[in-house]
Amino acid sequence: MQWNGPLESSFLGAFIADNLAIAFRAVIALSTLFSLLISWRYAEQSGSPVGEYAAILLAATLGAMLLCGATDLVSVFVSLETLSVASYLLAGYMKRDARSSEAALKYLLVGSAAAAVFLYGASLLYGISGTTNLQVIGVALINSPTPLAALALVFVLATVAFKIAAVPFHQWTPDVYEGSPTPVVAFLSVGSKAAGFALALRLLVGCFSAFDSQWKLLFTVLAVLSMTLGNVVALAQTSMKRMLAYSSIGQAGFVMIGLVCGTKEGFASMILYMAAYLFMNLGAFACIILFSLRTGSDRIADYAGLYQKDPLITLGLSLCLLSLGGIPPMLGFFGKIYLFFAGWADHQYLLVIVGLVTSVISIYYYISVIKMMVVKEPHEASEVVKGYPSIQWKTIGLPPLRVALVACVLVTAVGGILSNPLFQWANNTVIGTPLLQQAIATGGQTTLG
């Protein structure tokens, strides 16, 4: 399992460690690392065993990593359920919190339905091809595309859309994000989403190449709906976690632009933006967790005047939100520019225009939070901020959280200016992945698994 190394399948051909799998596994591993750092004090303060929490989070990480390289329907389902079941447990980890239990129940019910839908689609694929290997299934669908295969595509695409929280399969996201422990939400927003996009590439690009134009059309619709609804509804939110939940729906729409393109630039921009999203989103959640630990509040209005009491959290959260909005010279700006450039070069004008318009909308609600923290006069500060504990970072006693916060903010702020290594990494990922190279060379008609 080496970068640009010889490709050898594992687990009887059910898993492959190509550059694509390694790149997405790196994103997932970093999201887990930062999630553990920002959740250590959170778990201790809640009175929950840290060891059990870490074990469940690592189980979810294992499932997500296996999902990135799964090349068989059985391994895909086992990996998907390993990730999903662990995510249900994490969502309901705060047993004494009714909102956490409600979030876990909603996530379980919707996730179980998505798993059943995937199994039904997988059974159709097995019936058509007589095998569970994605490569062989792809060949069978090219040789004899049938209406049943189109039906299987709809079921599989629904599962993928659920995993990446694309509209209209997003209904679980706001409630689960609001009720779950905040460190869990940080992991779900990045690690689980990265695994979902890796699954989309494996299944849609590698297995359903015979229906290339059909699934790209469907994903175009999903991307437009996700960017529009996610960013518009986020405007009306009063909770930071719900705002970031709808923001993540919109961000998934941006990433789908690269998937629809199906070009080298499109695939590379997907991978690059997921890496950028890792740092700017987890940095924002680290600031939210630190504010919550000190005040117990999640309301946006309670951040009013925070600059007067804690300029460091204000600066970190502001930089991360500006990056999520695509303001130069932040890392998120270069990620979005690369996505829009790939979409425009592939004549995806509708997606690019919708992406630009909704990016402007997203800037409004991100700037509103920053304005709330910075512009308010001391007498206009919220009651929560007025009672903010006068604790300095040197004595706060949260070194893991500080490390994660500083690292994410630094990469978010400086990564845009020094983004060339990330560009090279994303391009090398595409170049070293036969699945993607074949799709690029043949315009989507690939049979590699």
The other form holds:
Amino acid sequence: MQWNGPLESSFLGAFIADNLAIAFRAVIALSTLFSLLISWRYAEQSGSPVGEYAAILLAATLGAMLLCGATDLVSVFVSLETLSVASYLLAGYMKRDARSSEAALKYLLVGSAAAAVFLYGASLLYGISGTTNLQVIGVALINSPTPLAALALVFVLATVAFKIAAVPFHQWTPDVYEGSPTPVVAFLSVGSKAAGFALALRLLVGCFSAFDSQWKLLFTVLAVLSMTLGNVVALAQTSMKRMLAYSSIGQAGFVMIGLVCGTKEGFASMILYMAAYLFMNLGAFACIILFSLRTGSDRIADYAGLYQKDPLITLGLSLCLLSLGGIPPMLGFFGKIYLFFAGWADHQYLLVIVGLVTSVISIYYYISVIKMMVVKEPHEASEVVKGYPSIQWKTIGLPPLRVALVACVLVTAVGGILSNPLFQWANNTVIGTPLLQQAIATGGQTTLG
Amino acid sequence: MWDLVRSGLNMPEIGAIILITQAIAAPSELLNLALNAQAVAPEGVVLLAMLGTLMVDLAGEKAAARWAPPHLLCRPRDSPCNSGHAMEWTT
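With the form predicted on its own in hand, show me what the form predicted together with the partner chain looks like.
Zooming out: every chain and molecule, the one shown earlier first.
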């Protein structure tokens, strides 16, 4: 209904439902839907109230969706905090689990610091321009690009980097991912990250066009660090959740290539990769949740010989991990190749080379898990797999989990071959967004560098 | 406005009259506020779903508490008479 419709800002210029906002809101809404489906059994089994959990998750979704279309510093901050506060609650939802409480406290402390940094940057921007509207601030910064505005850029960029878990603002990610309930991690890794990238586009592309070369340089450094550190440290992980946490840091680095390009292909590849990441990552998390529900384990070593006992999880997890690694013909391969193509076309050779090398590294640790599950002989299976319990599929909450798992794995596996509509959708998103079109048209003409 | 104050009306009533008078005097200004709220229809759906979930959850808890009061039943000594009391409660 809103797609390609007449553009009119809402709430006195605080929100706009352009194609960019619609696309990212769709990704977030889908991630919430799948997260809810995979959460049900988990919440039931852990004895936590399902209703309150769903309500908090929906509150986080509300904040994330509003953040995608926020065009005013006040609405950005309000939606950012709605998302953040709900995320802290979700991270600590398993009150009886000390690790969950620890994760929530860490997330709260680091998140509060990030919010304070953002407020400081926002107050500087308001002081420079005398307004909270992002578009007007952008014009004011073009007219008077002062060093104070550059300082505001650093503060705002730190907030964005925190939200997308880019290195060196990633320290919270492994601990929070490891301690939080697994379905919450699934949502944070996709929904929260998508909102962070939407915020990055709104703030950096829309507001800081006067500092185009500066923020692109900073993001190049962040992308290189994220791809390298995320994928190298993931090699040494023994916990599945922790491995996926570092993997998500690396994946954020890949998406940043599209942001740095600032071309039509760059933006479209970003959107496409976020959509692909939604399915492959949530598919992987659905498998991990199903495994942990049956065994209570999260260790990679405990997956040894799983193929003998549970072909569904083995197949699903293998396909999703192969897609995350960028193996053809999975959806992740097409997403990644489009990102690298956009980067190469925009002469971002360093980013593309680092991306290719770290992709190879990531394939190693993803395939290690697959090898662990498939290649091991029955006598080499882990103790957990040897005593693998049977499952009653009619148990409350398991049918939704199975639906989410099959849907995500199916889209990940077949979506690559049938990805043309997804490419069209990503391209139309960029074409139908005046903010991005303007950035592409100016193409750094207003930069200082 | 002072005529209204002298008329002996209470402040809320005066406020309501002033608001209505202003709306009649300048309807275009009020209508120009155009919040364009349909742009946030998806967020509205999420909000309604959230409220619905909370209401159902709350209603469920209330019903559960009324049908079998846990704070009474958890006292082993009082359980028999309290169970009977809970049964009566439902009728």
